[in-house]
Structure formats: structure tokens, C-alpha cells
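The chain below stands alone, shown as C-alpha cells; this is the form predicted alone.
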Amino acid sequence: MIEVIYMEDGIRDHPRSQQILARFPRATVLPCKHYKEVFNPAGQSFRLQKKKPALILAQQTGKLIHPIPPSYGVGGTRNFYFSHLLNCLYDCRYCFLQGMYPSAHYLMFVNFEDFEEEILRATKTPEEPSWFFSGYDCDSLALESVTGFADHFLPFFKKLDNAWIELRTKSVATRVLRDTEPLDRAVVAFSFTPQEISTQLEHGVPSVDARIRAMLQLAEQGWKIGLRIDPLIDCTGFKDRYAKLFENIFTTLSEHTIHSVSLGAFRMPHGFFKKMEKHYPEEPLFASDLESKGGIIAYRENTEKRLKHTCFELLEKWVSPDKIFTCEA
């Protein structure tokens, strides 16, 4: 899968990089001071590095986890971000990173310790939660198998009696899982939208049947589940499309097994938005109804009220309402 490795000059005699190297021996691998070098340029063509993405191992300095507002989280006052990959192995045609960064390489950091001791700072408050969401700029289970993340943090999570750990996924990759014992402040999160519409727009993404039964077999063993209905696309047909997903996933799993759902229409920086416009002129998508409103496109005030209704009153026949949560622009 990985031809061509780039690797900082500076992490080349980490573990981790070494353990990464023997899992591609075939690779060619290619010397940097640092990342930026291949990750930063402009004028890289994103969709032709997409077909065969290299992978770039670096360490991550400065500021390692990121606050996120309230409103983006599942209940907790305390919500922050951290990125152990950027890039992803789907290709989503509404996916920010593809407007968001210059290089569709992955770029993985592989000084996860360091990354340890800043989350053991923001959790020295014990009165109140931290929650800490993992698949902001990745895919949180789609590359374990590179990556060995979630192999790495959950045991580290398991120590900390005031923080959770949010994994937000596509993937049916989930063996790490089941081979673990549930950790009872941990959340898989599948994204979900209905499969015509993920056919269109989620490419290389499991089918939605294989991923309500990668949660079946998670939620059996234990594991909360999460439900992220996450951007929501208008569509012809949309409360039908969107009720039968819901049917399918619910009448699979018992509520009981979900900790979460969340709902959040299409919206993407502006800056972003045009990136991506150039990337994929001919995509339906970004000539749908949409409006620029503070620097974010999204759709227009009434059509977003109108499908986050919609599956509010869906949800309802299913799940109890507090667990249902919205993701406002």
C-alpha cells in the first residue's frame, strides 16, 4: 500500500518509525530535515497524490492538543481535539482536508508520548471530564494498521479516571477493538451518511451495512457507540433516504448501545470551499444551495433548519433526545 516513505531526519532511530519501516520493507525511503519540505509546497496536485499517497513520519512539536467549542461535542464542558495523522485513506468529495491542506500524503507523527504528556496536563482538573476527539484531521481506525494508534492510547486512556476518547470512523478495521477489553469512557463513533448518497460522494468507505455490522459486533462486546450523522447532504428524497438509514442501523442495534448521536449539515470554510471547487469543478455538490455566512459556506439558514429537523423527528422514533446533539457552524 506504502511505496514511498519520507522521514524526518530527526525521528529516523524512534521505535516507531523503525516498526513502520519493517512493516514496508519494499518502501523507498527518502530523507527530510522536516515535513514541511514535502507536506507544505504549493502547487501540488491533490487529486493525482490521492491516487497513491506517500507516507511522511515526522514529530509534532508546539501545541499537540486543541480546545473545540461546546457545541461540537457530545455533552462534555471540556472538549478538545488532537491529530496523531493528517490525511485520510477515504476519499470524501465534502472532506475539508481537501481544502484544508496542499498535500494529499499522510503524515503521520509518530512521537505519541508526547502527545501523552500534554493530555496528563489538560486532565489535572478531576472535578470535571475532559473529552479528547481523535479523528479531527484522520480517520481514527482506517490506518491501525500503519499507524498502531489506538493500539497505542487506549491502554493510556484506561489510566485516566477523568478523560474520555472519542474514535470517529468510517472503517470496518475494528480487530484492534475486539481484541481489547471495553474501556468504559471510550466512544466508537461511525459517520454515516445513506448509502446512495455515500456511493456517490464516499469513495473507497465500507458499505453502510458492512459498518452497522462492525458496531453490532463492537456494541455486543461492550463498546459504546457512537452515531455522527455528520455533514448531512440535502438530496431528493431526503427524510425517506435518511429514515431508512436510520431504520437499518436501529433496528440492528438496541439504543441502549448508543451513547451518542450528532447532527451537522454540510459547512466548510470558505477559503477551503474554493479549494476544493477547483479540485472537482464538475461536482454537484458545490452548486447546491449554499450560502457564504461568516466566513463558512453552508446551506442556507432554512434548508439546514429544515434537515437537521427533519432528522431530529426521525431520530425521536428511535433514541431518547438527550443523546441526540447538533454541530453548529
Contents of the next structure:
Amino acid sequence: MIEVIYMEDGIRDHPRSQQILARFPRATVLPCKHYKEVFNPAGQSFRLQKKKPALILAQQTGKLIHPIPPSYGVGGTRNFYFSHLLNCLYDCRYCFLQGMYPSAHYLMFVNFEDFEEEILRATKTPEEPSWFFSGYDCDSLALESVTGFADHFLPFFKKLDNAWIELRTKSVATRVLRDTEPLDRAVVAFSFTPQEISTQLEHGVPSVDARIRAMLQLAEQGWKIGLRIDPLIDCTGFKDRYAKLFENIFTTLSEHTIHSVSLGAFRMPHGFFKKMEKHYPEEPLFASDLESKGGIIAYRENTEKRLKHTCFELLEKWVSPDKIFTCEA
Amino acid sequence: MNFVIAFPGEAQPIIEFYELQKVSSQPFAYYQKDNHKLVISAMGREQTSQAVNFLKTKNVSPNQAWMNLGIAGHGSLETGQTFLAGKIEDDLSENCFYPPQIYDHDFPVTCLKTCSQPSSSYEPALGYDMEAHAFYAAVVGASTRELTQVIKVVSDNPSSPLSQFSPKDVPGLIEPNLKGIALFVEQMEKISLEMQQEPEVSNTYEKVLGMHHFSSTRSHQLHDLVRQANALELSLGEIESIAQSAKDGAQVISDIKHWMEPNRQLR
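In place of the form predicted alone, output the structure of the form predicted together with its partner chain.
Expanding to the full complex; the earlier chain stays at the top.
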């Protein structure tokens, strides 16, 4: 799976680096002084690297947790994200990572303990719980067998009484969760588009049915489940397709197992969109009826309203409206 | 494929394999057949940079495949072993290159150091040459890094040092590796084709561009619209018909937009 590992000189002896190297004994290991030498140079093709991403092992320095606008939250007011990993196992054509990063290599930061220290500092303010979103720059679980991220961080979050963690994923590799007692303040959030859209846009992602089955297992075990209907993709038969998706989900899972549902239409910073369009000029999604407004490429206002309104109405049949959150650009 | 090779002895097996014809001798020996081009640079950084720049002038469109091929010393690989450079260092520069490894092959991938002088000392897992770093630096910008690769065949190592090596042996080192090298070249060329614009898009764009006057902005808009219509699997012939009926460039843009509007939805 991983054929080449680039490794920063400074973390060669880090126990987590050594564990990962042991998992890939046949991989070629190439040293680098700093991950930016490999990850950042211009003139790389994200599209081509997606054919065979390498793994970069590095140490993250500077600010390790970052605030998220309140409109992206699911009920909390103190929202942060942190990224132990940049880039994703999957290849979703709407994903902003394609436009944000010059490289598709998996960039993993092995200094988990430094992230923990910063999370602890952020949760010292006692009055309000803090939310930590771990699936912003990657899928939280898809590369668990490589990173051991959830295995490490779930016990850490279990000890914090005023911090929530969201694991956001499209993966069905949920063994780490099945082997762990559910946390009171953790949400396992699965992202969905209807199967017809997933087939066209979410390359390498498990089927919708497989993800629903994985969700059910976790819900039955007691994990709080999040649904992330984001991005909404305008398509022929939009209402029927999303109705069928929601029916499939909610006839499988009980409403009480659902912590939250978030809705957000496809939108993208202009610069990211232009890069994505350059990588994939043949992609029909990028030829959709989109407009540029305030530096963001998104569906026209009426279309966006229609998509959100339609889904909100469809969801209300299945789930309490106070669990539904809409994400704004 | 654009081959940049230092010595005639290294180039000869490639010239024969791809049946390349000599096109010119000055300023560099230059060979070509179909989409294969080869330039013989001579030894060293400066000559290599100039040879790359020379080859860039030979109508090379963006995102072509580029390869620096030749012999190299190595601290741990056997002589005659082909290897791929995964990291290219330079004894005069802190700057390193990391050619992305996206191809299927059986070659070992190792670090390679470009040296100012022939090197007779060897570190384990490190190759030594005199061109690769300059080659990579010169190609960057003309193609993506994935399409810029360095392949070397080991000519000398600690048990068979440079002092015992004869330039006459060079073709004999390269020839047995040609099959593997050719498979690698084939993959790079396939990927390069994937990166080229679809010819239907450029053909339609050029045709419509010839029908009316388009300002710079409108010609960009036209190109985007043709590309989008192609992505949406709409008939590009219809675009030509629309353009023929329009009175000027502005109307072409407006009519194509109007025609595409109902179809801008994912299926």
C-alpha cells in the first residue's frame, strides 16, 4: 500500500515513526530535513500523485489547533480543528484538499503528544465545552491502520470532561471503535451523498450501504452518530435521490442514535476551485451552474436555497429539527 | 519522451532501441523519431542545463515526460543494477529534489548526489552522478515533477571502484536494462498523454476562434465553455453551429451559455 516513506531527520527515532516503519518493511525510506521540501514545492500534480501517494512522517510545529467558525459547528460554541494527517485515502472530486495542497502525499505528524498539550490548554477554560474536529484535513479513520490516531486519542479525550471530539469519516474500517467503549463526548460522523453521486464523485469510498451498516454497528454499541450531508450536490432527480438516501439511513438507524445532522451545499474558495478545475478539466461537477461571490465558488443562491430547503424538509420527516445544522460558506 | 543523456556511450543503446535519427549536431547532438527526442549533453551541470533548455525549444509542449538516463556510482548496489532517484542532492547546494514515485517498476529507489567532480568515495545507499540535479532544476516548470525522472545504471561501487571502470563498458551496462527502462518510459508517456488537453476541445476552440474576433477575456471564456461542454458530454458540433449563426464574439459567448444552462447538472 505504501511504497515510499519520506521521513524528517528529526523524528527518525520517534517511537511512532519506528512503529510505522515496522508496518511497512518493504517501503523505500527517503530522508528529508523538513517535510516542506517534499510536500510544498510547486510543479507537483495532485492528480498524478493520487495514483500512488507516498507517506511523509514529520513533526508539526507552531499552532496545532485552529478555531472553526460557529456556523460549521454542531451545537457547540467553542469549535476547533486539529490535523494529525493532511490528505485522504479517498479521492472525492469535490474535496477542497485537491485545491489546497500542492501534493497528494499523506503527511502524518507523529508528535501526537504536542497536540494533546495544546488541546489541554484550550480546554482549561471551564465554563463551556470545547469541540475538536479531527476530520478536516483528512478522513479521521480511513488510515487508522497506519496512523493509530483514534486508538491514541480516544483514551485521551475520555479523560477530558469538557471536550468533545468528532471523528468524521467515510470509512467502514471502524474496528478501533468497535474495540473501544463508547465515549460520552464523542461523535462518529459519517459523510454521505446519494449512491449515484458517490459513484461519480467519491472514488475509492465504500458504498452507501456499507457505510450505513458500519454506522448501525457503532450505534448499537452506543456511539453517538453524526450525519454529514455535505456537500449537497445538485443533480438530476435531486429530491428523489436524497429522499432515498435518508430513507435508507433512518429505516436502519433509530433517530435517538443520531447526535446531529449537518447540511452544506458544495462551495469552494475561488483559488482552490481553479486548481481543481485545472487538475480535472473533464469533470462535469466543475461545469455545474456555479457562480463566484465574495471569493467563493458556489451554486447560485436560488439553487443553494432549493437544495438546503429540500433536504431540510426531507430530514424533518425523520429527525428532530433541533438536530439539524446548516453550514454556511 | 525527452531523454537528456551525458555521453554518446550511454545514449547509443537508447538511440538504437527507439530507432532515433540524428537531426542535428550543434549545439548538441540531437536525435528524434516520433515522440521520442534525445539530446547528448556532455558531462556536468552547466552542459546539462543548456541541453535541457535546447530540448525545450524543440516544440516541447507542457507536461511532456523527461528523463535523465546514464551511469552512476553507488555505495551499495551492484554494478549493472538500474536504480531510480528518489531524492536528488547536490554537493554545491542545500536544495534537494524528490521526484514523486508513482510508477510500477522493479528498480530500487535510492538517494542520488550530483557531484562537481567524479567521486571515488562511496556512502551506503547513495548514488553519485554529475548531472541529475542540474537536469531536474532545468526541467522544473516545463513539466510536472511526476513526469521528470532520473534513472541510472550502476557503473562503479566500493568493490568495483571508478578507477577500474572503462567508458567502453557503458553500452554493455545499459543494454541489459533496456526492457525495464522501456516499460518505465511507456508508463511515463501514457501519463503524459493523460495530462494533455483533449484534442476535441482544442479543435473546436480553434475553429470557433477563427470565426469571429474575440477579446482576450472572451477567448478565455470561450475556452472554458468548450471545455465545460465537453465535460458535460454536450455536442461540440453544436457549439460550432451556434458560433456560425452568431454575429460576433460576444453573441457566441452569450448563445453558448444560454444553450448550456439547462444541462449544467450532474447526472
